[in-house]
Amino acid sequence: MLTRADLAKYPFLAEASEYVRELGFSIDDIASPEFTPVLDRATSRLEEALSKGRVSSPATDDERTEILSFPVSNLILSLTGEERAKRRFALAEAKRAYELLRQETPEKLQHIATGTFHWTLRRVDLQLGQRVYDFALALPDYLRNATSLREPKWKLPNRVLDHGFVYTARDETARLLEEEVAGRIVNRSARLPGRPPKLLQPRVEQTRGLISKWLGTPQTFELPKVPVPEAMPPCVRHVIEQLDEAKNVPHMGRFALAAFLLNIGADQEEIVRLFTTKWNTSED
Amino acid sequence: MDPTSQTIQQQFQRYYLEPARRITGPQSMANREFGFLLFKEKFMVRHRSFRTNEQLLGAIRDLVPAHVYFSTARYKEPTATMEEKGWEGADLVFDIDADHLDTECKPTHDNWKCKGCGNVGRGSAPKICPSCKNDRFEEQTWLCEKCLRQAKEETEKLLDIVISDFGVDPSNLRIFFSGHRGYHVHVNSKDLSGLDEEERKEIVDYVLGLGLETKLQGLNQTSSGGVTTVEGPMMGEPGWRGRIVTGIYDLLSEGVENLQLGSAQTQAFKEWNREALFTKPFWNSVRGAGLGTWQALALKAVQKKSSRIDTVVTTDIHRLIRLPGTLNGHTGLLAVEVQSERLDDFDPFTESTVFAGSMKVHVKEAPSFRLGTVHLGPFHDESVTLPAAAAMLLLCKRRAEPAT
């Protein structure tokens, strides 16, 4: 059903992984000169993704390089240890896939969706009013991918549901697949080799540079060291307010407050002081 | 514990201790968390799990709780802390509660008191107190026939959506009367049990018709050669498309006058044969009714056909929900399963009463009501001997105290 040209277009597919496995490369082969085009293409994928949020599909007949470069991009990215870049790369690759998927025949879309992604997707030929639907997609598969899409047309109340299936047009199906593709690439765990080949090191460094150039340096926020009353949940603030007004607070409320304060790391002496002044208890 | 709670608990204990008593736990029982709300200090015993129905009944007999709950979720370790339970999916659950319905009778049997300033009012409590802006209230509600009938109608609409649109096989559906003010619908479907909170929110919005745009359900107009034509969904089409048309049919059947249309349009709709909705196309066959009118009607139809479910219950994937076959501490009525084919005939005021004999109570204030075939009340500050089920209802609703 899928040709090698298809695998070059969609290197995230299960069939593409299978193809790579069958080529029988080991990690050391990366060092061989014949692998340079693969490394170059892997780097260009990353560079485009990080700089533009897009990856273009080159007019090439070197399908093997296209297919192989994808897992190598993943490998390099994993070696940088930069999680945030992973998502950007995944989205960029998924967008590229969408542009190609939307031009595919319904048969091929169905093959990809049901094969790699295990969707329950039926072909239909249905017109309701002006709308033409090509597919009926199982409700859970639809929801998993549509909840992140914000346009009103993706909201479930605006869809046509029929006995557990959501009708979709061809282009919509491709768009939902884009979401699935992004998810698959993000969750793809690149198996890190025990000792990354030396030859990859410059590519990893180069990618790190690209990441800080395009994504900046991550900001870290430090949690406050002392309890901040404004940041406490309303129920806790309510208990404190009641105590401030010298109102009686039930045992469970006092217990919850003490437990909460201990949990957020309030000083024990501080808590006891709160007890003694407000609750008129002795320290024994 | 106050004397009222003591009396209620004694009666509950007698019920649960009957030798022939059986309780059936939910499917995949060993993977569920159970919770018990005790009479004493309203303490919640949580994170319990049971392998057999006998163990579960044993715990209920030991604790004699006011309420018995189980998790809609299945867990690897149901007794572990929330973080460590290991969520493995949750039934899709719907709750229809008269508390969330705007029934006309509410002002006659419900009232509220502001916890801030003591202001009182009739009907459901407002969002904030009109005099002191406080948002905390003491509420007194009553379970009335009209409210429960409305809740049942909402349940019927829900079932239609769940079966026809979500594709749930009726054999995977169970309907329960909660023993108080509503109905629960449990969907046990492998396909839907993995849905996360955000996905369930979409399900909720679909059932409520929330965010539905009529244009996206096909109601639109086109212009060609200076002629504007309205087009829209047809009767019998799947999902909200068909439901909008049947909703419009229902609205027109109930009376054109209530639709707040202009006088010319009201007249035109009156003269129009609404059976045209069954044929096609009809969107251009009412004089003076253009896209705007049809849109307004379609939105009213969505309101009419949507089911007023509780949004929180369905979205919460860690929810504890009442176990059927147990007593509801708010009423002393039994939470019971209702077979879907006889939902229409189900009478909550007959089929969920369990206490036999009679009891003497002092009633502070209670509206007139019916239990089984007996009509009782209204009561005002009086000691009366009542059928036990009625006395328990009043005790549980805190409308009465035990009398000797």
The other form holds:
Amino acid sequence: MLTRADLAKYPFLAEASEYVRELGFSIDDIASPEFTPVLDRATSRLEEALSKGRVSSPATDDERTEILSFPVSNLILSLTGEERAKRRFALAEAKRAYELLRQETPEKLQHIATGTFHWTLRRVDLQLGQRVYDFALALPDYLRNATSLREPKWKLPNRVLDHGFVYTARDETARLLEEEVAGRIVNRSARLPGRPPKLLQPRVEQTRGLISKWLGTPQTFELPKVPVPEAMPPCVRHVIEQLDEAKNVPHMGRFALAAFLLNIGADQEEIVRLFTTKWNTSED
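Having seen the form predicted in complex with the partner chain, I'd like the form predicted on its own now, please.
Partners and other molecules omitted; one chain follows.
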């Protein structure tokens, strides 16, 4: 069902990864002059993601370059060692994917959802009042991707639930896929078979400069002085680990940590300082 043009639009798909493997792409290919357009597109993807929070469509119709530039972007990011930049890139690519996915046919949406992300997704043609539903999505797949969406319409009491399936419109399905895409990219590991070619190092340094320019210098997480920090429960330690990695912690997680710290004797002023650091603000 998917064409090479589709893989260029959605380079995170399993079919796109298979296409790259079939090309026989190796790390040594990066040093060849023919690979320059791929490096340029990979760099532009990163620059747009870091500066604007979005990735635009390419200016040319070179589908091969578009497909290959995606894993190269991930490789460059991995070499920088900046997890916050990786999350920023994942969100930017996911937003681009959503704008494209919402225009696809229901058949193609279903193929992408079930093929790469292994959703249990059924086609329906249902109208309830003014709402038209195109899909029935298995509850676990829905909850995994809707829990981070804050609009009231995503809350389960506001959904139509039938025998373990949640009804969704085409645009809503694309929005849930956006969440899935972001998670897939964040968890994607770019393994390097050997040392990177010297030609790639300037791109890595350029990306580090962009990260510093648009995301600033990462700040170190310092836990307020408290008695016996090793005795903290796993849920609190998990929140602390997220803060330590400069991740955006949901409101309830911050509240739980603040309440816990107060109850075990942490100084109130130190807790206020903890939650007013630059890295602890929401991402775009």
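As the structure is a computational prediction, the values presented were derived from the model and not from experiment. Numbering follows the first chain given and starts at 1. Superpose the two forms; the largest set of C-alphas matching within 1.5 Å is the rigid core.
Relative to the superposed rigid core, the position of the CA of residue 237 differs between the two forms by 2 Å or more. When the rigid core is held fixed, the Cα atom of residue 259 travels 2 angstroms or more between the two forms.
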